[in-house]
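This document opens with one chain alone, in structure tokens, the form predicted on its own.
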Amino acid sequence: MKNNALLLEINDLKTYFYLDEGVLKAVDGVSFKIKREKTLGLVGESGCGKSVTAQSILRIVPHPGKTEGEILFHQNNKKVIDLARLDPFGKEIRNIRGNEITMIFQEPMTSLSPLHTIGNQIMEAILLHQKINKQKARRLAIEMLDKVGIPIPSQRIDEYPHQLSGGLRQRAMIAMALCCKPNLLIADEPTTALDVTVQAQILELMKDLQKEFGMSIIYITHNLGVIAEITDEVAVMYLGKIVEYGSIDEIFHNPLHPYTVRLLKSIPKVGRKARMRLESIKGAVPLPLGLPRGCRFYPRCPQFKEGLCNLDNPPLVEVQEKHKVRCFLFG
């Protein structure tokens, strides 16, 4: 069946920023696969490399960032393209970006142009990748706005982003991302700025559209509740590396890495006694610049082993079927 086929395969992806202060290793040796019609969640604290991973796939890493490794994209015609070898400004990647692979950015107010109507921005994406006239492009844009649940789409299409609420702007961003019916949608924290009611509506909308279009999704967030709701597999990132990878059931019911365990313990739970403090992870994610030797989580890890964790970086090993962890406790 089609949904067992590979869509995207990332091998040893590295995205480094060469700064005056040194080399900032935003993404450092990340590998994962995503199958057709499946959803992969990328989770971790701010600064762990989630968004840069997405930018690397689309080849939109800002200067002075450079990307190495393999980003193998399996197209519908069974052709495999290594996106990492394409010119970021070339015709081939521009035909894929916004057409076969699209992205919903984190904050729609800053991602949408304030000078152009919602309709013009959606129509631009359609006209760029489909050989149709403006009238048909406008009809398609109205249909997509209706599909994502925007009321009176024939009127909203001529409005500017500042005239829409946060939830409607996010729906307009989703409409723009899906107007060409992509194979892969990358959603970079698309519900962060929304209240929980609208957030739930957006998540349901994305699941419905995924079934309708048969697309895969990479969902980037630091919200584990959202991850539980929408994903099939989860990759937990810390300081540019994947520290745990597995199915949603394995990650939530059998977390192995000390970082994953503490992330899950920090989630508020129904039934917790009043005035009880939530568990937290001591410290913060350091800047990935001039990192010391050893496991990158060891300065914050309560199970840290002197002479081991601070000297070597553990490999990502498969401890159970389709469940991998990067920790010396499971070497």
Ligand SMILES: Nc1ncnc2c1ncn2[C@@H]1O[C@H](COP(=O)(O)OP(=O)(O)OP(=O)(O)O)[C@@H](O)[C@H]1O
Given for the second form:
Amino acid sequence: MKNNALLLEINDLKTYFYLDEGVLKAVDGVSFKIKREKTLGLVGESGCGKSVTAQSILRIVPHPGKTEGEILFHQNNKKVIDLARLDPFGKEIRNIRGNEITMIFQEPMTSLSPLHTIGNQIMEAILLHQKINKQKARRLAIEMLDKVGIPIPSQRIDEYPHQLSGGLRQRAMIAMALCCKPNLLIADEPTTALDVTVQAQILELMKDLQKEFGMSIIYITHNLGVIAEITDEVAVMYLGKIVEYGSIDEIFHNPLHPYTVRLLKSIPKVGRKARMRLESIKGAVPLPLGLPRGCRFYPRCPQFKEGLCNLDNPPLVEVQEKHKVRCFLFG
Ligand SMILES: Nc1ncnc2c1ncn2[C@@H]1O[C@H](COP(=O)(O)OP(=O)(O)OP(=O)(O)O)[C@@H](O)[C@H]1O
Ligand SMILES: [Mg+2]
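Show the form predicted in complex with the named molecule, please, the one above being the form predicted on its own.
Once more the chain from above appears, this time first in line as the rest of the complex follows.
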């Protein structure tokens, strides 16, 4: 497979929830591309629309949410499917979900059932999408558990999720997500609940498996610090919109949007004095319901300019190759 071939192309994605209180614009005109074997980091504070973006791609947005826009998925056989046009309960998306595109979560029990052994769950996922017998599926499941670093996989395959430690459960969930060798893995805060050492191991594991399987990853996190190791490009989201987009180096060394600058300042650093408080961003993320005119970040922005930022929504402009920002300070 060509290395820089496109895998997913999202154009003007909008997912709105039609609530009694009004229209909640969780994702509001998001566009990005992911190449094969590359990783995109999707970053932002809680409530910015990261998970709803992921749900939109997999077409699992709960009622009363509706998705519009294009989600062009380039399949291996060169067919391009617009996932946004598929019936969310139809056969086509069910063949893609859990097979060509899979997802892992912060909490493994979101995808693992407490009632079945991890082996049976992984085998079920394999048998759903591959025409092989049970014995072969079991062998594949053991192989997969071995690949994700679960010791003595031929025994642990028959254990229930509660018999595993938090780190091993996370590995079992990754094994389930990867058993069909997906082209795209969406990882939604998969290491947030783990301690720092286990977190680093899981990131390392994902990097290795990405190379081995040649898959692309969308890595969702609120912590920019976590993704430096794993991502190629980063999209910073605020209130349903991408406010900055660039290579990981650009975002880290030349952040432009005041929101990105503040996010970077809130990363815990080794060696920082224990009593020194991390800078947090003033104010909280409001609900994207009946938002006022202007830039969505202006009420919290230290560089707010009256008569400019509160009047219009700034466009996303390319300030240099592969670096875009949505802020009046930059064009
Ligand atoms: N099922 C739903 N019904 C109504 N509103 C929802 C629903 N799911 C999410 N939202 C709203 O959509 C917005 C985006 O939520 P989302 O879960 O995507 O945030 P997030 O960036 O993933 O945050 P976190 O870091 O906390 O996971 C929020 O305002 C949230 O309240
Ligand atoms: Mg989320």
